[in-house]
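Heads up, the chain below is alone and in the form predicted on its own; it's given as structure tokens.
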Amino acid sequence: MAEEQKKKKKRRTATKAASSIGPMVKDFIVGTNRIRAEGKQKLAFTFIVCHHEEILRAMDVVPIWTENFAGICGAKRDAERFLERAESLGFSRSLCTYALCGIGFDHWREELGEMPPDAPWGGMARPDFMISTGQILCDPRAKWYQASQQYMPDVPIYNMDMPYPLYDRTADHREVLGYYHKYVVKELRGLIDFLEKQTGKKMDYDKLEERVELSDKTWNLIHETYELRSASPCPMGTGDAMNTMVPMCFMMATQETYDFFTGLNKELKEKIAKKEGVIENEKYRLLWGGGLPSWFALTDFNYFNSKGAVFPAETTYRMVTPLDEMDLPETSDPVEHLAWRWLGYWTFWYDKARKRPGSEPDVERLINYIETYDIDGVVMHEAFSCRTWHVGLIWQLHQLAKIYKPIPVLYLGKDGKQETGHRELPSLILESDIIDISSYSEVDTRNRIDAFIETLESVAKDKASVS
């Protein structure tokens, strides 16, 4: 990697809470290595957004979030050597670079019998077992750990399938929810059986229920806290949310996470009372409409800020929806509740989409955020190696242009008279990757942002002319 690519500018945060995340993640990774050395707890490789964290914590199993570690390597601009090692093993760079980074790291660690030199924050500890999922959320969820198991043949894998009902405008998803619920419950109970065998302990269901209740309470708190960002000026943007997502995605069902969002909630309310925004002169409110960020280029959010633009909302890593609006069936079984919550989360936008002609759940969510957060434009990021999570983003923008009420503008017709026309909600598509910095051009990215800001300025002038 070129020396200039290794240099990392520090992103400016708008909240104290976001600034505290770096040390929190570092302590977590250092802690997993300490646990490995002590051998008193079991460590498990696992993925985010699987709704099984309560089960792990109730069983006293410590998760190692492999996607998170790859993201850290990317943010520290130290992923290339692990990507190259994976390529040397026959894996294509076109595959998920999170997975490639993790596989390359695992191979190097196993080959050395110790951590690779200068491993970020001490490196990713060797797991006791791995929990993959055949979920249709991203490509490597069923195959990543199988690839790593080639270098750790003594480490068992449990593959948990966590599906969600596909959207059908002509049918009510409730007609099949019972079937899906039974299936998800079976998968979760299979995970518990696997963990009991691996740990030699039986599940404490009272402890599990406590963890589930704590995470439910935290879900509602996170939703309330993120809704505060609809205030004008916006007290926290997406740049900070790419930090505050850490407790939400990697530390749920813990008192630490509840306390973190209690503090963030208080901080945002104080900023709102003082009318203190992300920037002093807020001109444009943007929606991060889809795509994982380039972890090595989070300073791009500061560049947007320098142009008077803020991001009050994002679809990425917003992993909660209001529980009281899900209409979840009552149950005294925490495993059944986890299954209902999973299905409620993934089908949350189905009914709303059916009420709007031509809408789809993903598009309906965009419309909701546009209206709730008074959005002026939409930004999306196409990461070349993350296909499943990013496929359809351009289609969503096309659908949005058809559904969202156009902005009326005045212009001069052919005869020189003023006429009324329409302009779409401006959108910008950035292109790069999640951790492969060789895909990124700061000059090209900033030029695209500049052109987008000019479009926003033009729209603002047109709106002013007809108001």
Second form
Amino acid sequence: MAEEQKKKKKRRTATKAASSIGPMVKDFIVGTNRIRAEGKQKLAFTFIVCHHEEILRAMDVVPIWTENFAGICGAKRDAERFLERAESLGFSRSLCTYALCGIGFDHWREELGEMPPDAPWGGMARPDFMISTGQILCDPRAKWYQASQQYMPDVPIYNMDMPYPLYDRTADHREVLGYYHKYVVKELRGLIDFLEKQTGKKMDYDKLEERVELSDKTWNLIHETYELRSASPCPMGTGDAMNTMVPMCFMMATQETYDFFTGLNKELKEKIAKKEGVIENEKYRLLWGGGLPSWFALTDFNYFNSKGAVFPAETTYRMVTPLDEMDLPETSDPVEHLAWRWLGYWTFWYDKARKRPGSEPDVERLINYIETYDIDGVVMHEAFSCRTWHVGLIWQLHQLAKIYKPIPVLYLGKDGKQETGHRELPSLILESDIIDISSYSEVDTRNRIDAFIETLESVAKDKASVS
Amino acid sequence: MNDKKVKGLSKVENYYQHYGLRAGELNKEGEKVIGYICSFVPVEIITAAGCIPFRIKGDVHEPITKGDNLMETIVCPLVRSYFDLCLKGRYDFLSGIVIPHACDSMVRGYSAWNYSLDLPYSYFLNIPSVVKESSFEFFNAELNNYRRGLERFVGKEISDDDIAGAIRLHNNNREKAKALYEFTKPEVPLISGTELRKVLAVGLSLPISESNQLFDEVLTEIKERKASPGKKGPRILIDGACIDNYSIMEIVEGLEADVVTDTVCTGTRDYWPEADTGIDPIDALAIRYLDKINCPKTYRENRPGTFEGDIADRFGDIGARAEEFNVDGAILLVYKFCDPFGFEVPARKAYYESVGIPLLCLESEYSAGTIGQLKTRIQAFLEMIG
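Since the one above is the form predicted on its own, can you give the form predicted together with its partner chain too?
Zooming out: every chain and molecule, the one shown earlier first.
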């Protein structure tokens, strides 16, 4: 990769909390290498959003979030050499580039017997074991570590199946939750058995309960904190949320994360009191409606800001829902609770969707955020290598246009009379990848953003003319 | 049209060229046809419900147009083709559809299928990602839920006996399919790879009793064959996912080689495993679809604890087929954007190397425009092993 392409400006953040994330991630990566060297704790390759962090932490197992490391390589514009290595092993470039980056890195490290030269932040440590998750979505989560095992045959895998019922507009999901819950509980208990075998320690269930309580408390705190972003002007945008996702997704079930969001909550309230927004003259409020970001191009959020646009909300990495609205069955067993919370999270929008003909949970969430955060337009990102988060976005926008935009809206006309219009909600789909920079063109991306902003301007003028 | 005078391979050719013709006719007569994609859908329960299971087929020669308005181009091209054809009304006789949890393209595209086709019956079947005791228990419950959904749709109970009867019919079909494969075993095969795969494809578009009858007709016709279409050239195994575009077979056979066996979803992966009889029929289906169908989608623990042992376990069926059919080389065809197969390519290559079978690995975009490129590479491969 050309040196000039590697260089990038440090992204401006709106909140102090978001600016503290970089060092936090670096400490985390460096820390795993230190732990590897010390050999006192076990290291596990694993994936975010599996509701198993509490179990790992209660067992004193240190997770290495392999997607996170790939994201760092992407953000540092240093993923290409690992992607090329994976390609040379026979993996198609059309596969998940997080996984390709991780496999390429692992292969290189195993071949050398030490970290690849100039590995980002010291590199990704060798794991003691790997925890895959075959979920209802994301094939790479079930295949990645199996593929890595070719180059690390002595590293065992526990593959934890974590399904949830897909939305069915003709049936109540509660009819099947019982057998889903039973299965997820068995899978989590299977993980505990596996960890006990790998670490030689027994699970301390009091500790587990403490971790679960801490997580639950943090979930509610994050929800409350993110709701503050509905203020006008918006005190924190999606650009910052792509930083604050780190404690939410990678450090859940820790006091540090609870404290982090306590601090962010306080900071946002102060900003709101001072009417201090992400930008001074907020013109457009946008929803990041789907897709993982291009980690190497987070400055695009600043570009939106420079055009008067902010993102008060995003569906990406909003991995919590308010527990008190989830109607979770009472249980004194922390493992059973984790399974209920898992199912409650994934089915959170189901009842709401059922009430709106033509809606679906993903669409319902968009509509809810559009209304809660007073949104003027929707932006999505289509990453070519990831089917998990990026298939279904076109359909969601299509359905949004079909069931939401045609709803008549009453405006107060210039002469004081009510006039009827329709919702205008422009949308933009950006195209690139999560870490493969070869798929990205800054010029094209920004031209598209400019055109989108022009559309927003035009809609705003139309609105102004009737009000 | 269902001309009773047209039999065997002529009937196959007619039904293949007009895929869905018979299902459409039966639908006009009041039969309910349930479309499905992927080998993970337990068709026995559809048959037991009194409906016709119909495997949706893509069309490599039909450019994807309407489908791209609602489904991203990063979806597996085969699934995109299925979706596009359905939107264009190619299979407008369907009364319902079943989509299994086989890959992200199917899971994430389900909403688009469900709402765009808006059929009276639609079901997403959740297949576990792992093969272990707890996943069988879950899958058993999920199969019963699928059964109850179909009961509501057809308005009648589907009894264990109904399912056991359907299992017998479908097992019978699989036995006949295996008998057809026997004709490829001689040095000069009595049935070409293209012919065989057309028979198998058509078999998945008919009511099971008609499929069985058709297979019988073909078995009789081949037995009586005087001239063999085989080439006595290199004997090739085709590996990969669902291959319903037989251009690759035609290319191989046009280059004086024989496609004698396969490990693809529309071939031995689906046709060879039978459901057990004499046990609870839902248990039998859970075992067949979760364990016996060897798909990269379902994770199996590395029990030997070594890479060599693991690939021998995971891909042993390839070696078994290769030995049984005296294979000289294999072609692995993987679709672009197919994560389950794509992540296995290096391990599969290692397996082929370990058993000494030359391998050509191809990535396909399921497009008529790329067939020429495939031909060039296949030709070079055949020259190498020939």
